[in-house]
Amino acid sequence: MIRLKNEKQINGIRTSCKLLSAMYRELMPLVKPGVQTLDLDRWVRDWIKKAGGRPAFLGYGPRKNPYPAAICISINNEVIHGIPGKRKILEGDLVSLDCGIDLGGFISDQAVTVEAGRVAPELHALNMATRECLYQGIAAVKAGDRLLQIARAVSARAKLGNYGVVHQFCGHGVGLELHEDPQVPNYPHGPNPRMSRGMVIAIEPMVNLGTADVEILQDGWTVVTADDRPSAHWEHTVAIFEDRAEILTDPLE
C-alpha cells in the first residue's frame, strides 16, 4: 500500500533530510585513504545522537540479523550495504555511503559516492555517470505519469556508457518508514502505479562498470558485483507535488 504523506509529514520529512544532508557534508571529507571504516561509522552515531536523530539503519531487518550498522559503506565491488569494520580506505578506492535518519518519526535516506584520494579514469566516469542516472530519474518524476518512467531514464542513461544497472535491488517509498510501498526500480520492470501528489520515494541508482549481476556475501548484507568490478550509488529523497518534485535530502557533489 503506497502511503500519501500529507503537509505536515512532509515536512517533519523534509526536516529529516536537512539534518542527513548536514551530516554528510562533515562526514564526506573524512572519507580518505588510510581511515578505518569502523571510525566512520562510530563518527555517524555520535553525530546522529548529538543532533537528536536516531540511526535509522541500525538494528534493521531481520530479528537474527539485523544491520549492526549506522551507515553503509560499500567500497568498489561492494555495491550496497557494506557493514563497516576493520578495513581501511585505499587511494583510488570509490566509497559508496547510505544513510538514514529517524528524527522524531520522520525517516531520511540518501547515498553518495566519494573518490578517495584520485581514482582511475574509469570510476571517475561511472560515478558521475551514476549521479547523472539520479538527476534524470528524478526529472522524470511528474504527479499523473507512471512510475516506471523513473526506470527508463535511469538505464537510457547508464546504457550510454554501457554500463550494468543492479537489477535485484532498487529504490522505495519512504518517510514514515525506511522501507515503504511502491518499489522504484532503475530498469523497467514490475508494477507501474500512477505517481501521485503525496508520494514521496527514494531514487537510488546502483551502476556497474560490468555485469548488471550481484551476488549476496555470507554475512547476509553486503551486496557485490558478479565480476567484482567497480560500482556506485546515488540516492535522493524526493516528494511529489502537483505540480511539481522536491528533492528533500541537499546535493552533495
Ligand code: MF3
Given for the second form:
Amino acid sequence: MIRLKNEKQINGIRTSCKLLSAMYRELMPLVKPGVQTLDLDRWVRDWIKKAGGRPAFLGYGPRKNPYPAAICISINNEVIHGIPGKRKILEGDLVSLDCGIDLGGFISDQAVTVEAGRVAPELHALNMATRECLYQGIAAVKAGDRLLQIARAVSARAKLGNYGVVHQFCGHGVGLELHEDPQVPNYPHGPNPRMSRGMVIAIEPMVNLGTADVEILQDGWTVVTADDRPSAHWEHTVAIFEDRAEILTDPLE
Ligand code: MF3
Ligand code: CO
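In place of the form predicted on its own, the structure of the form predicted in complex with the named molecule is requested.
Expanding to the full complex; the earlier chain stays at the top.
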C-alpha cells in the first residue's frame, strides 16, 4: 500500500532531509585516506543525536541481525550496506555513504559516493555517471506517468557507459518509515504503478563497473559485486506534487 503524504507530512520529511544533507556537508570532508570507518560512524551518531534526531538505519532489519550502525559505508566492490569497522579508507578508494535520519517520526534517506584522494579515471567516470543516472531518474518523475519511467531513464544513462545497473536492490517509498511501497527499481521490472501527488520516494541507482550481479557477504548485510569490480551509489529523497517533483535532500556535489 502506497501511503500518500499531506503537506504537513511533506514539510516534516523536508526538514529531516535538510538536516541529513547538512550532516553530509560536514561528513564528506572527513572521508579521506587513513580514517577508520568506525570513527565515521561514531561521528555520525554524535552529530545526529546533537541535532535532536535518531539514526534511521540503526537497529533496522531482521530481529536476529539488525543493522548495527548509523551509516552504511561501502568501499570499492562493496555496493551497499557496508558495515563500519576497523577498516581504514585508502587513497584511491571509492567510498559510498548511505544514511537516514528519523526526525520526529519523519524519515530522510540519502546516499553519496566520495572519492578518497585521487581515484583512477575509470572510477571517477563511474562515480559521475552514477550521479547522472540519479538525476536522469529524477527528471523522469511526473505525476500521472508510470513509475518504471524512472528505471528506464536510469538504465538508459548507465548503458551509455556500458555499466551494470544493480536490479536485486532498488529505491523505495520513504518518509513515515524507512522502506515503504512502492519499490522504485533502477532496471525496469516488477509492478508499475502511476506516480501521484503526495508520493515521497527514494531514488537510488547502484551502478557497477562490470557485471550487474551482486552477492551478500556472511555478515548478512554487505552487498558486493559478483565480479569484485567497483560500484557507486547516489540517492535523493524526492516528493511528487501535482505539477512538479521536488528533491527534498540537497545536492552534495
Ligand atoms: N539506505 C538503505 C536504502 O536506501 C537502507 C539501508 S538498510 C539499513 O534503502 F539497514 F542499513 F538501514
Ligand atoms: Co534508500
